[in-house]
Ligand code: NAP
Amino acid sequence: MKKVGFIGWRGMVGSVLMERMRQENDFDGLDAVFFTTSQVGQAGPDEQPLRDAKDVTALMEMDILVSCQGGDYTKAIHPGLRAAGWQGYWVDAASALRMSEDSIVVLDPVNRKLIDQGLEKGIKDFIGGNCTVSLMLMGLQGLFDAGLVEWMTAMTYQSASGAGAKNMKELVMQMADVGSAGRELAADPASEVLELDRLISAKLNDGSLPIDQFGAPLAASLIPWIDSALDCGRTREEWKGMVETNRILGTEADPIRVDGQCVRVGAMRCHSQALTLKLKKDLPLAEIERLIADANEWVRLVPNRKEETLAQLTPAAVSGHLHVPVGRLRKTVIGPEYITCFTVGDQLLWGAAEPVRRMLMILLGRL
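Since we only have the sequence so far, can you give its structure as a single chain, in the form predicted in complex with the named molecule?
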């Protein structure tokens, strides 16, 4: 029985991974060992004492390590493990190793061929992709598979949970503070709406909201900046859009141009994206719809109508689900090859935990 070590199992991504593995009975037939960076000796999910995630000797006993702990952990531990001669498989949700020559970025419905080729070549590091990139590719796989995309812009609306467990809690605390500040006036039908507006604006700016994680109020606001600054005015999150799309597709030699703005919004879970694409040729809309809808078993085409959009194309509707709806699809006035659409996906499922879970299943020969 393969020994599989799990690190980061209680964080946002790790908890969802655990939930999915239990749902699919994935723990049957593997010897799971749980590690922690902060709770050594306390009871883990299997009631066994948690092992030290910084103990390289203990980690080296594992055939496969699955980390949802974060990039700093990967950078601190992975090089030492490899230098010490560990030959096991490393499966990771963090970005630290995505650009390494010795890794494959995994999204198996889209790039199973690259994964299989990597396994044959002896690649040992398999890394989940950026959440918005993975969700975009799950939604628009049909257009990429058909070689139709000349370039794309992705304007994102990313949820609080994309930044981790602490950020999610901070958003709820901000919402609670804003809600209690405005509750009385909002509930009073006779109150002046401008008074309510002034009250909430003052609350957002008086320095009383908790902002340790986000650095600014997110409740009743948004933050058009995710991750660190890079050259050319892009954030690292925006930079990932192009490099990771091409890395997953294996098109790095002749890259498809992707750019956009990444924005944090007050959604709890699920990342949304407004996409504009230039196709290489003018195709009838029905053909574009067919290509998108038939690409994989998770994508769902939502008719471009208000009723279906409100019911099916929101974070509230998609949260906790594996399907990836694509809607608001139409040609733009810019020209017949220019199309636009909107997609929402659960960034903790297909955007993080699911590709990692499925890679583990591939390594165990179950997928």
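Since the structure above is the form predicted in complex with the named molecule, I would like to see how the form predicted alone looks, so please show that one next.
Nothing else is written out below except the one chain.
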């Protein structure tokens, strides 16, 4: 059996990856070795002592390394490994190597052909993509496969978990504080709603809510800024939309234009996106629906009706599931070749852990 080293398996993405691998019995086909940056020698999930994730010699013993430790770890360790002559495969959930010429951004239901070509060429680094981009491509794969997309805007509604575990906890603390402040007035049928509104607004702005992680209240609000600023006016998260879409699709030579705005909302888990696309030609809506619905086994086309939308097209309905629903699909008043839709998906699954898990299985199937 091939030796596979896991780093960052305790974190949010790593924990989801471990859960999925256990569900699919993936550990049966490999010799798993668990590394740590802080608890060397303690018992790991297999009861074996955890090994040092900074020990290049130990890491070089692995045929495959799977990292969910984050970009700083990748930047610190990966170059030294390669410089020391390690020829193994590096599979990473972090963004540090996504733009490297010697890596492929993986989303195998969408770009398996590109992955196979990379393996034939000797590529050794396979990197998970941006969560919103991966979820968008899973939902709209059929339109991209058919070469129909001229340009697209993606207005995202990204959950707290996309920012990390500490952010999720901060959101819950904010929600508790806001709920506590307004509980008596909300429960009193005789209270004035404007009084309740003023009370909640005051609570959001009095400086008492914890904002160490988000920098502003997210509960009962939203934050229209994710990641760092770029000179062009976009944030880095918004920049990734076009760059990573074309990198995953292999269309960098003739890129599809993608832009939009990324917004943090008070959902705990799952990212949602309102999408507008200009197609290269006018197609009947029924044909567009067929292309979307038939693209892969995980996409779910939700009828553009209220009942199904409320039941199926929300973070609450999708959290913890692999399916990616696409709904609110219609043509716009702008013109017959313009369509709009809404999609939501669990960014800890198809947006992070699942492409990494599946890439590992592809590698194990070849070695």
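Positions refer to the first chain, counted from 1. Take the two forms, find the largest set of C-alpha atoms that superpose within 1.5 Å, and that set is the rigid core. What you see is a predicted model, and the numbers here were worked out from it, not measured in a lab.
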query	finding
Per-residue C-alpha deviation between these two forms [residue 49; rigid core superposition; Å]	2.7
